[in-house]
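Given as structure tokens, the chain that follows is alone and in the form predicted on its own.
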Amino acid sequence: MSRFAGKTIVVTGSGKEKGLGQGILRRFADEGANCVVSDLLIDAEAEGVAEELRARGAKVTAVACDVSDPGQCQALVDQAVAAFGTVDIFVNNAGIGFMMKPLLEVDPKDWATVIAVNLSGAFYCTQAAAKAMIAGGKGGRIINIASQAAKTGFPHLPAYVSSKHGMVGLTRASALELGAHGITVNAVCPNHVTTGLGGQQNEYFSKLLGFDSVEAYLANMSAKNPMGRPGLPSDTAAACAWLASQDAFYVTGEALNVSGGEEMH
């Protein structure tokens, strides 16, 4: 398939092996897109992600970006346009959720850090990407990687849950204003995926909930899911590919659950 041939996709937070960002870029690389890998640092791991995408036949560039800095978000978009001439698909995937503490013990600095990355970062990047898409005159797709935590509360994650709920609000507000420019804005809400961040959550919550091991915690999670397993990066990637396709040209402002039936509202 080459339905994204000639299109350019930027995915923030995509420089980690086995991460959602890598999974999303793999899907788009396989369908012909030019790929922009971006993470806080373009280190050996991020370069490895880029090289793997090149091995799949994609044209790839890697750009460092701290999404909590609006100037760096603008620079990311500018460099993507300089490399490939356009930004057609922008995925706000960068996020942090490892600051797990009871509500009454959360440090205000940690709260501010999570909101700055997960929510403000998505806003800064949406603004920069939308300006480039409008200038290009061909519309575009903005996809926000929210979470099941955008629909349901979870203990010991007040900042993360709040940021993801806020991301759905940002999605809806952005969709209202950008539709006139042919830009759709949607969110994808995956359930738990064992990425690097997911692994940290597994360790924390397996102990918090009294499981003997992470394996027992994951087995319980699978048993409660109608489809019998937690999510995979490829599940989220498939949803992104559909939202970015022409088939979804009339879908905007939505927060799509990709949870195997675990989340239904």
Ligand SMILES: NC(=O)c1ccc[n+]([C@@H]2O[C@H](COP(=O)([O-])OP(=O)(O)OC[C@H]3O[C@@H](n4cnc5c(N)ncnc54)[C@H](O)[C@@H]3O)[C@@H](O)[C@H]2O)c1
Given for the second form:
Amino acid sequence: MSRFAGKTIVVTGSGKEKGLGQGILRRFADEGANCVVSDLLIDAEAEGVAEELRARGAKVTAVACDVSDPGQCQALVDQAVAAFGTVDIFVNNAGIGFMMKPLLEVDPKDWATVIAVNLSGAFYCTQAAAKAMIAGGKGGRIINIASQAAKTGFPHLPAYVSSKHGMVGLTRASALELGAHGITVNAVCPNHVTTGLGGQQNEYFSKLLGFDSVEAYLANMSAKNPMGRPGLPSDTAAACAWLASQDAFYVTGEALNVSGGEEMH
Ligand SMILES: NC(=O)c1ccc[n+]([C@@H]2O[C@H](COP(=O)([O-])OP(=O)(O)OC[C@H]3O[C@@H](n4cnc5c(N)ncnc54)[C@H](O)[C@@H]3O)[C@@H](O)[C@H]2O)c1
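Same protein, different state: after the form predicted on its own, show the form predicted in complex with the named molecule.
Let's see the whole complex now, leading with the same chain.
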């Protein structure tokens, strides 16, 4: 398929092997999109992600961006436009989910860091991407990678859960104002996926909940999931591809669960 031939996608926090961002870019590369890999640093790992996308046939550029800095978010969009002429699809994927502590022990600095990246970062990038899409005059798609933690509470992750709930609010508020420009804004809410971030959560929660091993914790998670397994990056990527496709033009302001039925509201 080449549904996204000639389109440009930017994914923040996409420079890690096995991350959701890499999975999303693989799917869009396979469907013909120009890809912008972005992460805090464009290090050897991020260069490797970019190189693999080129091997899949995509035109790729890689741009460093700390999404907690509004100026860097604007520069990311500017560099994407300079490289490919437009930004058609922007995915707010960068996130911090490794600060796990009981509510009463969370340091205000850690709280602020998580909100700055997960929520404020998505806001800064939404502003910058939407301005470029409006200037381009062809509409666009903004997709926020929220979480199951946007729909329900989890212990020892108060800042993460709050930031992800906030992302759904940002999605709805942005969708209302950007629809007039042909821009849809939606969130995707994946359940657990064993990425770098997900792996750190596995280590912590398997101990917290008294499992003998991470494997036993994951087996229990699979047994409780209606579809019998945790999520995969390709599940989230498929949802993003649909939301970015012409078929989803009339869908905006939604927060789509991609959880094998683990989350249903
Ligand atoms: N893995 C899961 O179980 C899961 C489930 C639901 C949602 N998510 C969300 O998916 C997204 C991707 O996470 P992942 O699981 O692929 O983990 P990951 O650790 O592979 O990806 C997170 C990425 O964000 C980057 N990042 C961190 N701080 C940044 C900053 N200030 N600026 C730019 N980039 C920054 C990291 O370098 C990393 O590449 C996150 O928003 C996460 O909350 C993950």
